[in-house]
Amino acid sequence: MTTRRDILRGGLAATAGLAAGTAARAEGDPLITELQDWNHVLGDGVDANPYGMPSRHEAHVKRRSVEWLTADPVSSVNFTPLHELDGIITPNGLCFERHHGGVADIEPAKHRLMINGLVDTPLVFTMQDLMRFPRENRVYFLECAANSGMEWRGAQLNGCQFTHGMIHNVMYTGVPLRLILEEAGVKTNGKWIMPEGADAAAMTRSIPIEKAMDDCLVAFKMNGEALRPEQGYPLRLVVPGWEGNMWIKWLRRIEVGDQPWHHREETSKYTDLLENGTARRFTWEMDAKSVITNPSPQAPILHSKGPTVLTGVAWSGRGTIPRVDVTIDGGKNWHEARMSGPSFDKSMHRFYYDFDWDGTPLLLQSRAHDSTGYVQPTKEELRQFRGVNSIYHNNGIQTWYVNEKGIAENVEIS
């Protein structure tokens, strides 16, 4: 009979000869035998980076922009590099930038926020006067609508920083909106919000006063420290789940309203254009999406067959991701991943599927499930309902070919 001793000196025999495998391989090796120059040379004191930075092995690991995509780099967008994190936070200095006219330079001291419009009492507030009111931290994602949209005609960009980058996913710390507003007093007939940034672009979109009432932030901190200057400082508005151009940045005035406003940014820009010529407008809520952030192809399989880490993450702006399946091969098997961490509504979840590669091609997917239900989609089926003129809203299935040298690029399968 075999007992839970024999099991547990089989797994340990196992263990221990893996570990024998690997000290034979690494005899011999200088960098284990030798002593090298950090080993017995002092290094910095605790002053020399009063403000701490990252290794300078890690300089790699930065956004980046795609110099074609934009005329001008003042009205323009870089990418989160996805491939290089793990778990759910995005680092401050990575988290993607989106401008529509450079990032504004504004003295704290001297920023005010006005409410205005259909309200009892029009009020000015400082930074100094929000700071007391009762402050939330919230965990939220903050997409970009136009994440993914230049993927909608086939694949084209080799990278999940730049598919799936404009996106990243922090803690901010704020005041809830609803509390600012019932200060000001919001008159019956108040239906609408209307945000305005303060810099160069006067950035507006016209926002439910449902939505603004229930989970929006006024936010001066992410990650617990300050906004950074391309994140909004001082001031921004979070709207969790919804596209991040309403999320305005450098927030200067609300104004109420008794209808939404249709200026330029929720006219021309951020409908939904089908093949019939009609656009689909209002569509502020992102849809359940995932991406596999490794392997990928900024991050290819380094080692030989054998045990293999795939992962990635996936985030619904309905509420939050309690499963996500994943392929190696295209679709013909799916696995549930095993998913780690903690599940915030409308945040980033992180996703694991381990397996053994035997050394063939793969062909990797994921596919997320929101707590409503909703399934993503594979991007034909997205474009049998919306053609394939929009640039926004893009959720579908994103595909990765890996080959035998591990090397992975991106690909469409039928």
The other form holds:
Amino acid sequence: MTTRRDILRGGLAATAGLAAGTAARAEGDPLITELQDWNHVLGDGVDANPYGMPSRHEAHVKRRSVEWLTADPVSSVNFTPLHELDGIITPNGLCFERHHGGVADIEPAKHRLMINGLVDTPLVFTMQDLMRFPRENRVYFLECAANSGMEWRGAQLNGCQFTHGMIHNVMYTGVPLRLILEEAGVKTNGKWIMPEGADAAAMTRSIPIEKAMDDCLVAFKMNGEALRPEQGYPLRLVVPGWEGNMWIKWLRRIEVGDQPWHHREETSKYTDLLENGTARRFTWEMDAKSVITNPSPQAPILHSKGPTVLTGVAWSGRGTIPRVDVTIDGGKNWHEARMSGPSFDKSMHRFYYDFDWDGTPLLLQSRAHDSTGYVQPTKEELRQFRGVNSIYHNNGIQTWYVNEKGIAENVEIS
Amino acid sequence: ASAATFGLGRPATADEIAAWDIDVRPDGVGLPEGSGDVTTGEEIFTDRCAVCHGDFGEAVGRWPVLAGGQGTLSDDRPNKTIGSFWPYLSTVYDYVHRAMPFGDAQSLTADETYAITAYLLYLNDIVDDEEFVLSRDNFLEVEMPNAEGFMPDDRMETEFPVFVKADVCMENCKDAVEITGRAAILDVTPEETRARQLKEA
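So that was the form predicted alone. Now I'd like the form predicted in complex with its partner chain, please.
Now the complete complex, all chains and molecules, led by this one.
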């Protein structure tokens, strides 16, 4: 049976593709002239949703995966729907996931953090112990080293969710790692730390002690609430500005040593093969990068020519983003975008470029500048240094082609 | 050993550290007592590893290839395996012991892990003797083909001088622009996304 609500919804979908409902306006919009359900039928009470979810009309705003990328969904990745988001904070339920042994299910009362190795006193902490250290709140991006990695050889996936969605940006609450290490007392020959996860992958990485003592956090909250299980509940390492693999989830142990461990995730993986057959290792920092999130292949222009909002995000593992340039003609001419919202160190930044679309095809690009003076390179410039087989650290400029209908496509241009 | 402490946590016991501290380094620190030979390794590998990695480490489906590929690192399509790419044997022992078999991690004994590691060396032609026995004593004698294939991150020296720019072009930066590659031609994006595109076209 077709209900009045169905017809209404159908009508809405049809108008969305037209010129912003001008026809409806001229004839008197039934959405205004007729009483709508929600105008007189009572809605849910306050006890209907103790933990609220987005409107059912936002069901398309979700993490997506690409089946062919990995052998198995347990050691795999999914993608943040960047094209549906605005501002700089990623909602917890939409933060991309990357696991190597699935999502560990850990009862916080049974979780332990051990500090051992080159320390005066090896220690064990409960979650309760950790909650008694002084805390800090910081907003940082976490970008997978492989974000955009499928795009090294050319335009491949059609949507910024897939080309750039291995990233999220949240506020972490946690304890400076320095305080926890000092509690155990790092010996003078303690030059490296090795965090380890409690999950079935028992992920390990080597991190120099200078970084550990500088700005790393042992975090238990994201965006105000406990970490999501898929983000390391109840405890994860935060390694600001550095590749996401190092942000060990379900953190159970930190060993202090006098040299790096060269474990699987820093030899076989997370090393960057160059054209001459040698590989860079310990490429920790994520360089300045940006992407236009609207318009983009998953977010076409649905209105006719006229005022158009172009927006996107930019970030750098080496500082802040004071400036982003935008082109709509494939780099012939550039315009300084308008930055909006807070500018935090090693965090996402939101930019806008408001322009009058004349209805002709566009070639869109964004170019981030970070606080060190580094300017985001083109993919071709990066290939000059690295070839096409380095997998990780692709921060090249992204191009979207937008046709006269407003449909956008992932392309490469000369 | 500086700064004020909070008196939080408690000392870890030797047993606790032994239970969790299983990591192995390239200099052999962390290797346990034990040994295993190629033939034993082949039996265990066939039983517990081959279903994903293939009988000869060649891999099934998209599971990781463990053997072969030597000399391919500068090819257009490199084949990065233990034999062709991994710099240290310690990484093989450590990773197999901590994280494999996938779905049943930390179920292998020290002897079993030595045996599998020995078999992986055999599959990669790094040892050619089926009688070869790998143990803590001879572990560091094994030379990995790509041990010298890695260098530190040199982006600050190579890329930064080029990418840190005082000025960037803002106007009339090029005469012509051509599209040189298109994702839509490849058409490998999940269907749902493409469907939305077509519907809204």
